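As structure tokens, one chain now follows by itself in the form predicted alone.
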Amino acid sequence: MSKGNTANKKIYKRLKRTGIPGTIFSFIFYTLLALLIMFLTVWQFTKYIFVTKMEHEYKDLQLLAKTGVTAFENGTAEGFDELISLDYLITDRSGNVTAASGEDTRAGVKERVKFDIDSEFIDIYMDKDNIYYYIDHDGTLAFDFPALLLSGRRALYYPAPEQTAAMQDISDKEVKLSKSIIYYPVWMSVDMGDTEQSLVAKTFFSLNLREFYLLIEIAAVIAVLIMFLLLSMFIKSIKNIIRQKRTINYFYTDTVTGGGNWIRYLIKGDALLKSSWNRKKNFAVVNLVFVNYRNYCICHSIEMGEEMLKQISGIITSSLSKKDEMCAHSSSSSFALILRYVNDEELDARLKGLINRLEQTGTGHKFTFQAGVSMIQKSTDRNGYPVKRKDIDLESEYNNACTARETLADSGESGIAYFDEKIVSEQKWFEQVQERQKKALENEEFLVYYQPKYDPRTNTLKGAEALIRWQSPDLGFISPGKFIPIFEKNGFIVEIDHYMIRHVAADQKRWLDAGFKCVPVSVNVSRAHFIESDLAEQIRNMIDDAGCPHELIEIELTESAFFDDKKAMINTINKLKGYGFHVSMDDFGSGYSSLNSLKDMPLDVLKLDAEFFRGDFTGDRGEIVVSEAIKLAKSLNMKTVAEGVEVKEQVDFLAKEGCDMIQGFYFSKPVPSSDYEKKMGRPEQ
């Protein structure tokens, strides 16, 4: 995948994990921890009550001590008995009671609790029962919901004391509290001095009606607080979630046709493809084109255009599954698509459909549209179990289709192409071209032929053509059809235009000094050279390097190089045939411009398409094509060469005609250097 691709991707792994799978968690956390700030608030705020209460509940338990030492040390128990009003144990260093009043309630959890009146730690026990009192600042009955709120046990309720003999029974100490709303029995233990016994008294935590009403205040005002924080943090998150919701679409819409973009379909249709529920689906990456979509904007206008191109894009969204298939705006005039097959007729005639569709989009327009399709079927492991495809990469499989998809491109008409080996194949060996043809032109692996040229009447000859062949260490001997497209293709041609003008000069100078009898060779010339303003200047120079003649050396343009810059090729020849070379247009009659070309261009010499002699030539009229076209070059003062002949009846013809040269398989094929000099001849001593 592409560096740009994989930044997309990067970017959006990076929205979804702060999206809204991530607002979601971060409200349930901060939920959560405001829910346990307000609770541990709300305890530690209790507890310090707790504290605050006992402490008062300590001194006495402590002042209660001292007098019971004293009192035990005199044998006295019994009057201890009537200063303290609370049920107590004595015990000894171990826990074991040496000593009791009243019943030992303790439930046996001891914690420990640190007063700020002593820095030691004080022991506390739970009651068994955990008896809770409620009793009205009146002496009524109090309000019993918080005795369930606040009981995890058992709760006993008494009436007011004139109501109830119950009462009677309840101490001093009871008494004195009867005007809190609550009070709690709790075991206290205090040191009684240096008798290694403690003093461990049922004492009560008494939490009146102004405190209780305090304690819930505080816990309204956290709960209203913590409230308005998760509202806030509720609202902020909804907007949050939208927010990212349409940061996303933006992502993922295509600003012409409002649907799927480029990047939605390469993580869309990465996570589809890989997806372990499609494991066991064919699907085909296709590459959909709009071929007509430049000529209509230029007709009509851009935002035409692009509306048409909504229109397709709706059309194609409209053909497909929403579940598994996809379609996106790729670029300009294309879409991708992904779509699931059963089998390849299925495939095919599905997309025949919906470029029949397409097709009738527009009114009073013939659009034609042409698709290319990488086929995806399913993954098998050794037992043929359908697997994951884990390894699979979108992108390159719609580079894939692009490919098959460009073989249409020069039709023009609508058409599928399937990426098949073939292809591969092709690809391959384009890429071998490319990685050799540099260190091929180093080591002057490539060879000139030549193929004569001669006069029909005299069978004399009267010139060559310069043609390339390429015999590779590696690759063995080449032909120029395989290769030159290529280089025509990736802009080496210039490179090659070089090499063989350089070389038939240097060729030309050394048969002259040998004292052959030279004609003139043609070397073609690529229209990609023709952007060049000095290509006249270039190739005076080469020539003159090697010290040859220039009217031993012919120019030669194909029809299609005059389709490009008219002025700059017209200023070019002009160049040319001032240095005193030959120009000739090769391949006449293959294009749709030949007369204008004629009318424009000062040429030397016209070269007639071989596709005139190929097949049934001596019909009526294709002699009369071939006959006027000699005459309209000769009234233009220019020579004229047949290519491919190949039958005497064609020379024959020609030679009627007045055709000035004959190039052909007739006379010769095309032939290495030194065979070529044998046919020239050595001038008579």
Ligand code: C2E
Given for the second form:
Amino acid sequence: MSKGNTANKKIYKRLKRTGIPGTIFSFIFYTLLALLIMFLTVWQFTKYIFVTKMEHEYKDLQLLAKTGVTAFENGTAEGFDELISLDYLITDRSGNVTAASGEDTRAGVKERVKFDIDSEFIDIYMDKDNIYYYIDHDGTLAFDFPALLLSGRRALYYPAPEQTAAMQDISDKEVKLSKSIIYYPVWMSVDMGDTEQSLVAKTFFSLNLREFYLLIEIAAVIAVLIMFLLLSMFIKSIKNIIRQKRTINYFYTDTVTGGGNWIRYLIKGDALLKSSWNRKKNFAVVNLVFVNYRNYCICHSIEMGEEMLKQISGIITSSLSKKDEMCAHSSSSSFALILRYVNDEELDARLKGLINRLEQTGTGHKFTFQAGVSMIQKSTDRNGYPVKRKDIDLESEYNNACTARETLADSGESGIAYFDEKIVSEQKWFEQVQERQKKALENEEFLVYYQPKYDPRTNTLKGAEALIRWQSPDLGFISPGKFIPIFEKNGFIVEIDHYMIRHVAADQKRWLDAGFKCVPVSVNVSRAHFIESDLAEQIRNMIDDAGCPHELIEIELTESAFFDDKKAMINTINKLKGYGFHVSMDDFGSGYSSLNSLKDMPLDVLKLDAEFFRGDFTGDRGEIVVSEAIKLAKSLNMKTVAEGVEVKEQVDFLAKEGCDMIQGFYFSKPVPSSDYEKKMGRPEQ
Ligand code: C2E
Ligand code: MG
Ligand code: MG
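May I ask for the structure of the form predicted together with the named molecule now, the form predicted alone having been displayed?
What follows is the entire complex, opening with the chain shown before.
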């Protein structure tokens, strides 16, 4: 993934992290904190009440323990039972019961409590039969108010403090709290002085109704406050979540189409392809381009162009499965898609159908859509089981789709191109050439070959065309068809053409000085040069620098170059002619009709394209066209050169029709300068 997109992904992740989950997390955190505060407050308060209330009981027990000391010193409890109306136990140091009255209903867990009147901690046990309070695992004391209020099952009710034995179930009896005091049995242990024994007695923690209500009221007030706090926090969190959702949506939305944007495509698309749910599916990453977008904007307006993009986005989106397909507006006229497919035919038919539908949107206009496709098949392990696509990189897949689509760019027609091995090797070749071009020029790896042009009537040399060859130390001998189109694309062609002009001018000058019978040599000049207004001057200067006479150089312009700025072209041709150079139209008849160009351009030579002489040339129609083209050139005062002539019949025919020169394998292939020298010859030889 590119740096920019990785950064976008990071921003998105941060936004997401600090967004909805962050809000939910803080809500949960504050809720727990509020509940904790509530419980701590209630617990502290209850504990305070408990300690205050039980102090009295504790004092009584201490007194009893003191009086009981004598009674137990000699191991008898005589007289003690009359003093105490509670259930009690006498325990020794190690906790063994040495005497008892009533049932020992202590629960096993004990709590240490300190009363203000004494600095000692004393042991407090809950009662086994009652669960009004309990001591939890941490050893903290807590009260079970809900149990008291709600579970009648174990709640104990004492109609009056004196009737301690009369325990009844609340559920069994109608309780009138207003007249009652609620008791909780609590076992307390008090030291019995030097006897090293303890008095453990069942005392009662009591609450009268006022106290009880006060407790409830305080708990209720705290609960209401907490509830209010939580509610307002909840509302705030919901609002936050909605806002965050909007922000994320905004982050994902394309401002032109209102659909998904490039970031959404990369993030969601990546997850879609890598998901283990989708491991059994085949996916196609598609770059779909609305070719006419710029023109449409120029003809109408940018707003209308964008409206059209919106409509297109709508049509594409409506054709997708919401579950596992997606579309995004990736750049001005491009859409990025992820489609699920079953097999190649189904995908092709689907894309054709989509393009067809999209073409209909151009009511009145001919709309063109081009799609490049990179296919991602399900990946399997060694045993053939589908596995997650862990290493897939959506951005580079999309790049491949774009590369495939670019192969259609020149056609100007709707179409679909699939990324395959051929494109990969073309890409590689493109890179290899591009990497080496500069060094190759510096090292003079480019060679000038000459292909002679002969007069078909006299078989004499009348001219030649300079054609480039590349003798690369690592790529080998390369013909121009393999690198000139690349140089035309990357602009290096300008330097190549200058290189050729300089070398041809230098060769001509050298041959002239050496006494060869020099004939004009034509040099190809690419259309890329015509953006330079001083092209004619540049060419003249290069040729003058070599000291070559102007009439020995001819400039070849390809037919396609004539579609650029016509006015500038005519201007340059006139200047070149003014400096004494010949100017020719190369490849006349290939591709585009350039009769119109012939009308406007003051050219000297018409080069008939090799295609005229391919296939069934001997048929009447082919001959008629060539014969008429020669006549046309003559009436425009132009010379004709027939390119690509390979057979004698064609040479004879062209001689008969008055074609001035023939450049073809029949006479000679393009040859190195040393061979060409021999073809020129010297008059004195
Ligand atoms: P072009 O300028 O139309 O050159 C004629 C091409 O036809 C040459 O191909 C030549 O070898 C080929 N040819 C000539 N006679 C025959 C024939 O009888 N049979 C067949 N089969 N082919 C024949 P080449 O040298 O491969 O050049 C291809 C194209 O590359 C040229 O077409 C030209 O457009 C471009 N090119 C070559 N050198 C240069 C250059 O220095 N600058 C620029 N801008 N383009 C160049
Ligand atoms: Mg040419
Ligand atoms: Mg040509």
